[in-house]
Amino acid sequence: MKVKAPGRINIIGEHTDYNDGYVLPFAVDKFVEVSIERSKRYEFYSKTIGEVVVLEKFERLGKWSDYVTGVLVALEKRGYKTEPVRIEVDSSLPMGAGLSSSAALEVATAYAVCEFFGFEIPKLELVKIAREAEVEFVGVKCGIMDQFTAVFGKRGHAIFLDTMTLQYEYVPLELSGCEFNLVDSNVKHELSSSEYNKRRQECEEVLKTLGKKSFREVTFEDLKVLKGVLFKRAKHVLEENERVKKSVEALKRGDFEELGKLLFQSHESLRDLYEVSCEETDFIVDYLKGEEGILGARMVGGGFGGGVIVLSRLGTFERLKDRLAEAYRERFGLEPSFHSIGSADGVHRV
């Protein structure tokens, strides 16, 4: 039996999902594929990496297989007992580009195991199981957006998600002569995971300082109380939430000039206020800004490397990507990767 789960790209709403904020992702037409069959032992094989992992017991090994093991552990905690299986993983998702390959792997594994053993688990619970695998087992304190999108994605639509209430709305992706692309910087700085968790701690410190339980209680007036780093982190979250709501309206009315401006503003905030950008992704965004036909661009994902989402007029990006690659090579001695981005449905059997 085979299952496919999509990656996701977030149009806007970065580092808001774990702060009870708004996000606007869509599932992308690049997937993690998982096949499952009975075995005498728990055996996981990655075709992409070419590695087999055999487990005598469920334990964290500090490698890709932890995302699979974490799902089995989360299921077991809920009383869903599995038996030894061989799980084979293949992927068309670029790793570390900000398309959330880890969430796709978690969701594909969870769905495949549930289908295989006949566990009837609601979609939203599947999302929570996949997220728990990453937060509690792998140890990355992510929000719920990535796993939610991998489950609830709908082709031809973005998802306007309130991560506090988990209420959501499908917003048509009628791009009318525009397109999304992704530039992968092919850089992942070592501090990415530690700094990501540090940002979460800083946001928790904001709430503690203000005596608030959630960022949804925080107002722009509250910013006057904050100083230094805490001021910057809070300002980004509040303004990014406003940008998401404006982006939804821009998308609905087909105002791609406005949507593009909001993407550029988001990147500036991620660079200057949340401080999760890096020299390489800044270079890509700065290069694209001002190019004819480029409407907007910003870093996506946790930061410190990874990808840049680009909104452009149809065909424009294709004509300039060779020049961008040459300039990037000259500056950093690295080769960027380019990916066209289409939308897709959420997790499903093949």
Given for the second form:
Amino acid sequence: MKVKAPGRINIIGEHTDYNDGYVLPFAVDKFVEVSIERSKRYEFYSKTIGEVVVLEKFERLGKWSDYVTGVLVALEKRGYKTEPVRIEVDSSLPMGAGLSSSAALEVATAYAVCEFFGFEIPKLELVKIAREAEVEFVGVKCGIMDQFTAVFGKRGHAIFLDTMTLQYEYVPLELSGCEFNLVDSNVKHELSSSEYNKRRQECEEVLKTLGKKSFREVTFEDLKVLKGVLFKRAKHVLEENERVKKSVEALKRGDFEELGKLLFQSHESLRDLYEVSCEETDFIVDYLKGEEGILGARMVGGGFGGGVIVLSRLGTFERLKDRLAEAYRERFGLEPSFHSIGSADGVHRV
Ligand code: GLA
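Given the form predicted alone, corresponding form predicted in complex with alpha-D-galactopyranose (GLA):
Complete assembly follows, chain above in first position.
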């Protein structure tokens, strides 16, 4: 039995999903495939990495298999006991590019195991199980966006998700004459997970200072009370939420000029207020800014490296790729990678 789960790209709404905010991601047409069969022992094989991991007990090894094991542990905690299986993983998703290959692996594993053992688990519960694997087993305190998108993705649509209520709306991705691409900076700075967890703490600090329970209760008026880093973090979250709502409207109207501007603004805010971008992704965004046919660009995902999402008029990106690669190479001595991005359905059986 085989299933596949998509990666995700976030059009806008970065670092808002653990702050009860809004996000606008879609599932991408690049996948993690998981096949499962009975075995004498728990044995995981990654075709991409070319490695077999055999487990005597469910333990953390500090590598890719933790995403698989974490899901089995989360299921077991809920009373869904499995028996030894061999799980084979294959992937067309670039790792570390900000497309959330880890969430795709968690969701594919959770779905495959449920189908295989006949566990009937509602979709939203599946999202929570996959996220729990990442937060509790792997140890990255991520929000819910990635796993939610890998489960609920719908081809031809973005998901406007309220991460507080988990209510969502599918927004048609009618790109008429435009396209999304991803530039992978091919850097992942050491800081990424420690700084990620630090941003979460800072946001909790904001709430404590203001005496509020949820970021949803924080107003622009409250910003006056905050200083320094806390002011900057809070300002980003409030304004990013506004940008998400405006982006949804722009997408519905087919106003890609406006959507593009919002992407650029989001990047500036992630760079200056939230401080999660880096030289490499800043360089890519700056390079693209003045180019004809480029409507918008910004870093995606947690930050400190990874990818840049680019919104452009059809065909224009293709024409400047080589020049961008050359400038990037010259500046950093590194090769960027390019991926065209289409939409896809959430996890399903193959
Ligand atoms: C990572 C996390 C998400 C989200 C983004 C930032 O991708 O997994 O939950 O917080 O960073 O928007």
